[in-house]
Each structure stands twice: as structure tokens, then as C-alpha cells.
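Form predicted alone, single chain, as C-alpha cells, below.
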Amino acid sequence: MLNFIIRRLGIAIPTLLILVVFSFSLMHLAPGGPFTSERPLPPQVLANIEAKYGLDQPVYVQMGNYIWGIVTEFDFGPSFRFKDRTVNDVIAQGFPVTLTYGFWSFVVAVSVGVSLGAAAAIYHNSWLDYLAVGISIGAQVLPNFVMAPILVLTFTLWLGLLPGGGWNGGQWQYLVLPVIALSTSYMASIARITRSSMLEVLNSNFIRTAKAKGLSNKRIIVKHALKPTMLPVISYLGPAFVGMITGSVVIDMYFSTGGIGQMFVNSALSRDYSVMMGITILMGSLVIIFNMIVDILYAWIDPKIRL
């Protein structure tokens, strides 16, 4: 198992590295600049703000230096628009945000969702059944951009019942819409795989052989048919929990968090390429350190894949 490690962790650091250069190189390659806008700098002050950025030098010296930092310091350099701020402090007042709803979207799409699959499939062709299904498909076409409105819609402008926006230091009542907009298509499909894999396993010989040795069906689907069917949602669940952690820009713009989604597209609109790449570096960051996890989790149910 050790060795498995090791071998994901040798994957891992050079794909970030690359992450870290292909998105240096993106940035520099698009056009204008962080200082650049309608009404242009004289020449002397755009070339005095560049060499205080360290912006004047070769590429392929900025980027030495800007992995170096982060190596080292863990420091992602300077804001290009928001003075006296680095991309840490940036970053560091909007993850926190992103991350609580984000946390409690995961824990609600799994925590649903393996309950409506797992039902599903246990009582296959029952009304039951045909509701998880009805649910799961009815999640699935909503995207989160469909969601938000209508969850602001029902619950804020006809009800009156939760506020429709804000954070307000992540109280309970801005968190509601936030956490049912980003889950609901997360919880679909983890529905849908799970209902699909333990259909698949308790038509499995071992599950027949448990039937017939007179094991009770809880303790069949508890203790034998549970494990294999979460193989196929542990797989997915890598990429959903850092796609619900780093959150949603469509969230964050709808409901005005202030999360890291929010600061992405603001960053993004006033070429504030410190901060995209800060949060680029971060998300990309999440996503291989989770798949790692994935694997390692995978391998620790299947003993197979080690090999």
C-alpha cells in the first residue's frame, strides 16, 4: 500500500508543476495586461509599475521566481489591482466562504443521494423506486443556474422565508439556497450511479450465496453488498467534492457570498492575473490532491487495483 502511495504522489507533483507552467504561459499569452485599460499609462509610468512588479524581466524568469515563491513561501506574489493585498489574503477571505457551503453541499449530495440510490435499487420496480428515479431525473435537468433562480423565486420573493443573498458571517438562513442549488445535480448523479451499482452487485453469485445460507437482507446489504457498490461513487466523488468545495461562479455571482468563484470572475474582468493564477494554482491544486485520495481509497476497498 505504501508503494501505491508513492507511485500517486510521483504523479501528482509533476502534474501540478505543468498545471502551474501551462497556466503561467496562458496568462502571458493573452492579450493586454493588468495594466493596460481604455485610457493608456505614459510610457515612463507603465515601464515604472512593470519593474516593481518584476513584469520587465524575461518570462521564463517571472515564472522561476513565481514557482519558487510558492515552492518556498508558499506565497503567490502580489494583487495587480487590489493595493496593499497579496493573492494570499485574497484568496484566504474568500475560500473559507466557498469552502462552508461548498462542505455542506457535499454532505448533503452524498448523504442524499447514496439513500435515494441505495432505496432505489433495493426495492427495484416499486413506487419507491419510480420516485428516487423521478427525483434524481428531475435534479439532474435543474442545473444550478436554473436552481438559484427558482429557489429565490419560491423561497425569498413568494414565501418570504430565507434571504435571498448575502452571507452575513455564514448563518444558518443565507447558507439554505446556496447548499440546495449547488447539490441538487450532485446528488442526481450520485443517485444514479449508486442506484445502478448495488442493482449490479446484488444480482452478484456472492450476494445469492449469502441469500442462501439464510442472512438477513440487512445484514447482506450492510455488510456485503455496501462496500462494492460505493467503488463507482468513490470515483466520483473526487472531482464533485472539489467541484462543490472550490464552489460555483454561478453561485457565488447569484447569491453574492463573496466566495472564491465571485473573485475569479472579478479577477478575470479586471485582469488581475496574480489572482487568477493564485486561484487556478488552488483549484487545480484540490482536484489532484482528491483524485490521489480517490485512488488511494479504492485501492484500499478493492486490494486488485493495487497490483
Second form
Amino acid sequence: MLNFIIRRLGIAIPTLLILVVFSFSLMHLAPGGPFTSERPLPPQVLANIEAKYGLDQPVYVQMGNYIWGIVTEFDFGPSFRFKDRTVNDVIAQGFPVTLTYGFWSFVVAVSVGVSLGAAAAIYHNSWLDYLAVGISIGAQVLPNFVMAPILVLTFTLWLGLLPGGGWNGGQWQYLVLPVIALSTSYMASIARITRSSMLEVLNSNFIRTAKAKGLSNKRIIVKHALKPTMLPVISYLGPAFVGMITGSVVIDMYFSTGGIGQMFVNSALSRDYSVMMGITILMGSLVIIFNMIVDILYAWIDPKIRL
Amino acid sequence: MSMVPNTDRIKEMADNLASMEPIKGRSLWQDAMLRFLQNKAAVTSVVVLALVVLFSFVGPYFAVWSNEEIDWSRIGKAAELGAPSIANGHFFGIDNLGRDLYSRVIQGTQVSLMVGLIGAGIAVIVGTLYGATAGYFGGRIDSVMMRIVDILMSIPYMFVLILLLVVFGRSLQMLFVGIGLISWLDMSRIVRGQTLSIKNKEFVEAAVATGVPSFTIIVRHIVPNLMGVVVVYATLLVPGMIITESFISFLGLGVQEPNTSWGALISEGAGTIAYGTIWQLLVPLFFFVITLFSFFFIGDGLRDALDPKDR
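Return one more block: the form predicted in complex with the partner chain, after the form predicted alone shown previously.
Zooming out: every chain and molecule, the one shown earlier first.
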């Protein structure tokens, strides 16, 4: 097990490095530095500013400093657009919001998806099964940027039940629509995967043996069928997490929740490279670490994987 | 009862046999085709998709307003005067800038379909060659090549894609490059898996024994045998590419005005639902949804038709 974790770290760390180097070099290739404006600055002033931000040093030194700053002090440097803010300020402001509704979306997607899928498999070919299959087919064509306006149209404009945007400190009314919009398509995928996996498990020999022993249905499902059913579901958690992290950009933009995705798009539109890079690296690291945890969890449940 | 057979009958049978057509064998693809045609959802989807494509080519000939014309008499009054109407030539209504939604939707359809097809095309070519090479050579080459894919896959590419678009300017070409960079990863994995099972077959051994160079073996003997998987996966990739492009355009970082795409149109419509111009959301959404549905059903149908496991 320890060996596996070490090997998995051996993938995660180079991936992180590649991500940092890639985004850093991209930023350097960008036409126009952060201080080129319509009115050219006097060369002396420009040189002073560049010296202040360390831009007069060779690229590899800058990159080294940048990585060193992140690793030792969790410091992503100053914002290039707003002189009074650092990237850390931006992250500190937006990240809790994204984390809150992201967490709830993940919980909803997994719990509802697994229950729906399992129920569909247990009551195979019943109305519940057809409902689950219908939802999972329909949700394929309803990604978050389609769900969001449809939800607002229904629940805000027609029914007038829920606010169509804003955050208000994370009150539950403001959470409902973002969570549904973000979680639906992943909930549907998880339901589909759980259903087909459970159907396969329920038809396998060891379940037949359990039935022959005279175990109750409930015991068979909880004790024997659930664990092998979860394997493909767990391997989907990684992609689902990535999808939700990316989807949060749309949720933030459409519902104006003030999360990190909104910061990202705004910085993209105003070419605030350092903020973009900071957010990319932060989200990338989250994804990479999460994928690693999922892999380790998978290996823990299914020892065959460790070989 | 005589033991002598009825010679007339025998002769008749012989004549019958002689006049019979030789039985034709059905190729793998004909077989698959037959199975596909029995799948009603898939066949309907082909028709729907054909209609959408036809609409994007023939539609402009019926347009009263071009996509660049502004209807000055209705500008700024989309909610009151802009609803879809046959009488004034705005079949799908207008937006608040007085632009005709019918022409805009046609333009968006063309762009979105093109992005989908080109993205999937790059994935097919690069992914197939990459995956087949890795799978065929195996060993260290395989593990290095696949490790690269692993690493690229675990990066949240949407952020990197947006970074690329911001740095190199938001153009359609850049969008293609960006989507092309990531679209082939899944394909290469699937193709590699298939190649591993094909490469030990006798016909590959025969090719090796007769001294065919590796690259030729891959292109001439391995890749044609992968086509089933590739076709199925490519059909499922097209909607994925369309969703990716729409996602970026929804954020306002994709195609730029006056160009448009489904994502950009949905985004515009989604931003104006509060003003009562609901057609601005529903029309592009309708085309988006039916096209995606069609691709998914066709992909499922093809998988059922071509997947050897289900036979």
C-alpha cells in the first residue's frame, strides 16, 4: 500500500510541476507585458516597476521565485491589474464561496446518484428504473450552462420561489439553484454507472450463492452487493470533481455568486495574468490531489489494482 | 416402390440449383449496418441530424434579414416587437440590437457543428495514431507515451484552454488548436487498449514475418481493424466538443462578435430572460439539445451495431 502511495505521488508531483511551468511560460509568451498601456510609460519608470516586480530577471529565476513563493509561503504574488490586491486576496475572497456550493453539489450528486442508480437496479424494469434511465439520458444534453438559465426561468421568473442570483452570505435559498445546476449532469452519470454496475453485480455468482444461503434481500444488497458496485462509481469521482470545478466557472458567472470562477473569467477578460495563473494552479493542484486520493481509495477497496 | 429415384425430380432440383444465385457473404460492415437500421432511435437521430445540417446550408436562402443587418425599426424593443413572426421576416424573432435571430442561429449552427467535427477529426487522427503506436510497440515506449497522456488528462484543461485563448487572442483558429490539444487523449487510451488485443493476432505476425516495417503495419493492418471503436467513439466525441466550445462561448471567451455559436447565443438568451425575450434562449437551446441528443443516440446505436461483445 505504501509503495502504491509513493508511486502515485511520483505521478502527481511532476504533473503539478508541468502545470506550473506550462502556465508560467504561457504568461511569458503573452503579447504585451502587464505594464504596457495605451500611453507608453517613460522607460525609466517602466524599468523601476519591472525591478519592483522582479521582471528584469531572467525567466527561469522568475519562475523559480514564483514556485518557491507558493511552496514556502503559499504566496501567489501581486495582481497585475489592481495594485492594491494580491492574488491571495482574490483567492481568499472567492474560494470559500466556491467551496461551499461545490461541496454541497458533490454531496448531492453522489448521494442522490448512487441511491437512484441502486434503486433502479434493484427494481429493474419498474417505473423507477425507467425514470432513472430517462433522467440520465436527458441530463446528458443538459450541461450546467443549460441547466442554469432553465432553472432561473422556472423557479425565479415563473414560480418566484428562489432568488436567481447573488450569494448573501451563503443562505440556503441562494444555494439551491447553483447546487442543482452544477450537480444534475454528474448526478445522472453517477446514477447510470451505479445502475449498470449494480445490475452486473446482482447477476453474478456470489450473489446467487448468498440467495441460496437464504439471506434476506436487504442483507444481500447492503453486505454483499454494495461494495463491488461502488468500484466504477469511485473511479468516476475524479472526472466528476474536475467537471464540477470547471462548471463552477459557469455557476459563478451566471448566478453572480462571487466565487473563484467569476474572478477567473473577470481576470481573463481584463488580462490579469497573475490572478489567472494563480487560480489555474490552485484548481489544478486541487484536481491532482483529489485524483490521487481517489486512486488510493480505489486501491484500498480493490487490492487487485495495486499490482 | 422402386429403388430407382425419380429422375425427373432430380433433374428439376439440379436445374433449380444451377439457376440459383451463389449465396453472398455479408461483410462485418453490412452486418453492422443492418443492426443499426433496426435501431429506431438511432435512425430517427440520423434524420434529425441531417435536417439540422441541411438547415444550416439551405436556411440562408430563405432568410429575409442577413445576420449583419440591423432592423432599425425594432432596435431596443425586442420584448415588445421582436417576437418570432412570419409576417416581418424574423422567423425566430430578434435580439435587443435588432439582429435577426434566424440568421444568427444558422450562423451559430454552422460554427458549432464545424467546431464539433474538426475537434473530433483531430482526435481521430492524432488519438488513433498515438494510441496505436503506443499499443503496438508496448514496453517502455508504451509506458512513457501513456504516462504523458495520464499527466495531460489530470490537468483541468478548461482553465488552461481559457489561458491559451487569453494569451494568444480569442479567435476561432485558436479555439480549434486549444480543443485539438486535449480532444485526442481519451481516444488514444481507447485505441491503445484495442491495439494491445489486436497486435498478437496471426495476420500481424504474418506481416512482421514478411518484413513489413512497423509504421506500415500500424497504418495498414492495425488501424483498419480499429475502425469500429474509433467510429463509435468519434460520434460520441462530437457532442463533447460542441459542449466544450459552448461552455467557453457561454463565458464570453470563445467566438467573438459578429461571429456566433450556440453557446454564445444561449449565453445571450440566458442573460435576457428577465426582459421577456424568451425566444432568444429557447431557439438556440432547441437546436443545441436536439443535435446533442442525435449524436448520443447515433453513438449508442453504432456501439450496439459494431461492438463485438454484444453479438
